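Below, in structure tokens: the form predicted on its own, a single chain.
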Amino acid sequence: MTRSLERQTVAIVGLGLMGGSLALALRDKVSSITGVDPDQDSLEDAFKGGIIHRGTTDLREGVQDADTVILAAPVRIILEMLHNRLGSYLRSNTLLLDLGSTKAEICEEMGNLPIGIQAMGGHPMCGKEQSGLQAAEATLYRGRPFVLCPPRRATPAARIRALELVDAIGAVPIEMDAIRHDRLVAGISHLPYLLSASLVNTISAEGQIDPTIWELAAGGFRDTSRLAGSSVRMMTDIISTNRTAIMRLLALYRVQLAILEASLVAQDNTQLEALLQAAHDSREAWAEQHLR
């Protein structure tokens, strides 16, 4: 039988921003939290700060007695753990949840876990510009969407337990299949990052010709270039596991740029204004519903 959440032991693998924030959000709602991280200093900081009850650098030791195991690591590391016999370390009926930013490859690997492991793919739609345990906060997930993607052989019990955990941290569950998830986040997360990086590279090239461009850069450049400051390693992991969806959107984006360029070449201000107005209206409609 599954223990109620308040009686469960939880292992969180990865004590960065996401894992640390999850531990803070759960620490008064579960029996105990074990942190698993290769960085001994992070484990000691988390223990001294009362974020975890115990910590270890050994994956097997950290997860083998847990009722719930949460993988809060970069996508490629999650895939490596799943591929390298993580399932053999877990007890039957353990809930295994991940926080990876792409889901198709992870859910495919989860489908190969031993029968009895209650697996569910997860992706909380939240974050901060800062990274690491020092940036963790208990309210990071509160009110934010938390996508749940069932892998092959997912059970009703895994769904119920995952929903209970999402509710405990104050997030809003959204259930969908992994391929649809990856297609959607390619548009609202991965494409914006690549466009931001491309913008910075473009201005950097211009800066080689006239460095004063950096002195003139202000709010518009700051806002549109912010994503380019994200962790390159993290974003490379994410993008490399969602290539097809991203390439499709890049092709669509090139079409939009070509239409804008054609309007400029033709000096067609009417068409240019119509294109910009459509973008303005769509953005305002989204902001009215989701930001205000």
Contents of the next structure:
2 protein chains.
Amino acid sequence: MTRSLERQTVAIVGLGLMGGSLALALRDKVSSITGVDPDQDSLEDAFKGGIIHRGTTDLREGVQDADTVILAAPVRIILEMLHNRLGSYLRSNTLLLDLGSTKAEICEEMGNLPIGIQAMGGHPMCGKEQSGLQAAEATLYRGRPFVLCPPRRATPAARIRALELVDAIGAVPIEMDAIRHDRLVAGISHLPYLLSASLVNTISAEGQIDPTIWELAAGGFRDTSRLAGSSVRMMTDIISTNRTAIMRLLALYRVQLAILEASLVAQDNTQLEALLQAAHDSREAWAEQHLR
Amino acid sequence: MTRSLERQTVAIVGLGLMGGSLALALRDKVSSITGVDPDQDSLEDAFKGGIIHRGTTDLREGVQDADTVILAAPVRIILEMLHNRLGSYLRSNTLLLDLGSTKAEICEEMGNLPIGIQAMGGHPMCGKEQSGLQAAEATLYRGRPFVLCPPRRATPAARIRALELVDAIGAVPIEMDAIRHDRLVAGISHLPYLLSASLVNTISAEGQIDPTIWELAAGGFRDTSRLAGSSVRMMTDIISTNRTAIMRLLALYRVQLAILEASLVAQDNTQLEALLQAAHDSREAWAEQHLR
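Please could you give me the other form, the form predicted together with another copy of the chain, since above is the form predicted on its own?
Below is the whole assembly, all chains and molecules, this chain first.
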């Protein structure tokens, strides 16, 4: 029998932006929150800030008595924890949810956990430009999609408990299989990042010839290049665990870019304008529905 | 002999964001401002708002008595005005400055104006997401680079008077030839726009297969796709008048994207991380210097 959420001990592994915000969103809705982080300073900051009830640098100690364990670490760290001994540290019937940005490899590892652990892959579609505990806020998840991806052998109980948790932080659950998730985020997250990084590397090369290019860059470059400033460690983890979906998207993107270029080369302004209008209308329709 | 700026009549052709902001920035620094716009409502709004001293829909009437004429219209309109009768409407010694986003074709046309007209190509590196007179603000140009491109036969007087005008609105002049300008903005403005439009067209195609992709799109997609929402008419003008420079940049960009992709295909995470780190560091160095 599972305790109701308000009587549960929740362990959050990783007290960065996502883990810290989750602790803030949950702290009045659960019995206690244990923070697990390799950084003693982060633990002390979180404890002093009333974000967690207790903290430890020891994974086993942090998770062994928890009713719910949430992995809020970079993808490779989550994979390592799952692959190594995490499963043996958990009590039977523990809900194990992760917040990793790619899901296929993580859900695959979750499928190998001992029977009795209620595992569910998760990916909240939110974030902000700043990272770290200092940037955490209780409302980060509110109203945002929270993808849930069941690993093989996922139980109805795991699903119900994950939904309850998503609901508690005000997010909107969307259930789908991990492969589908990874294909979708390759398009709306990983492809934009790679375009942004490639743009910056192109301008860097141009800047070797004529450094004034950096002086002229304005708002358009600022926005299109912003993702290139993301955490490289985090993004390398994400991209290297979603290779197939990203390579597919890159191929499709090259086609779209080539179609635009063809109209430019041919001086076909009617075709060029039609392609740009299609992009304009799609972008405005999305913004109208999702940015207001 | 040229009147000092505060005794001049300035005609601004085109009362959108750029022209309206210029009028606001100049109105206390010149004798009078005449607005020229095909839209009677814009003229009335500008007059009632105290942005211009008088307005007309007639180009000849608006510019014939001006000491300085500023063309704040889309690139194709500027080209048409220069190609048609604008030169014959102007008094000798009139300073003619434009704000068009590409400069080679415009400066070429300026070179054909009657002797005695003091022509100078201009491109202020600023803007905002909103367009139109309602979005105009007096501080839009302040502290921003303002590129000046002399056409052939440009006189020292044209240069001095253009610099005085740029100074009056608080912008930072950067002089360069038109071909160099067009090569630089192809990188920091036109390439980002085409990437953004191609990204949106890629996601649109994916959305035909799985519309949920639009639901998951978050901040990364929002920023990278923002430029795709730019005015299509304006951008078609800009891109079609800077074909060579853009095609060159697209070729260089494809190389950068292919280098990233190669490391992904080869599962060479060390190389992938190095490439992403280079982009990260360049972007952060630019942001550090230009966004604070």
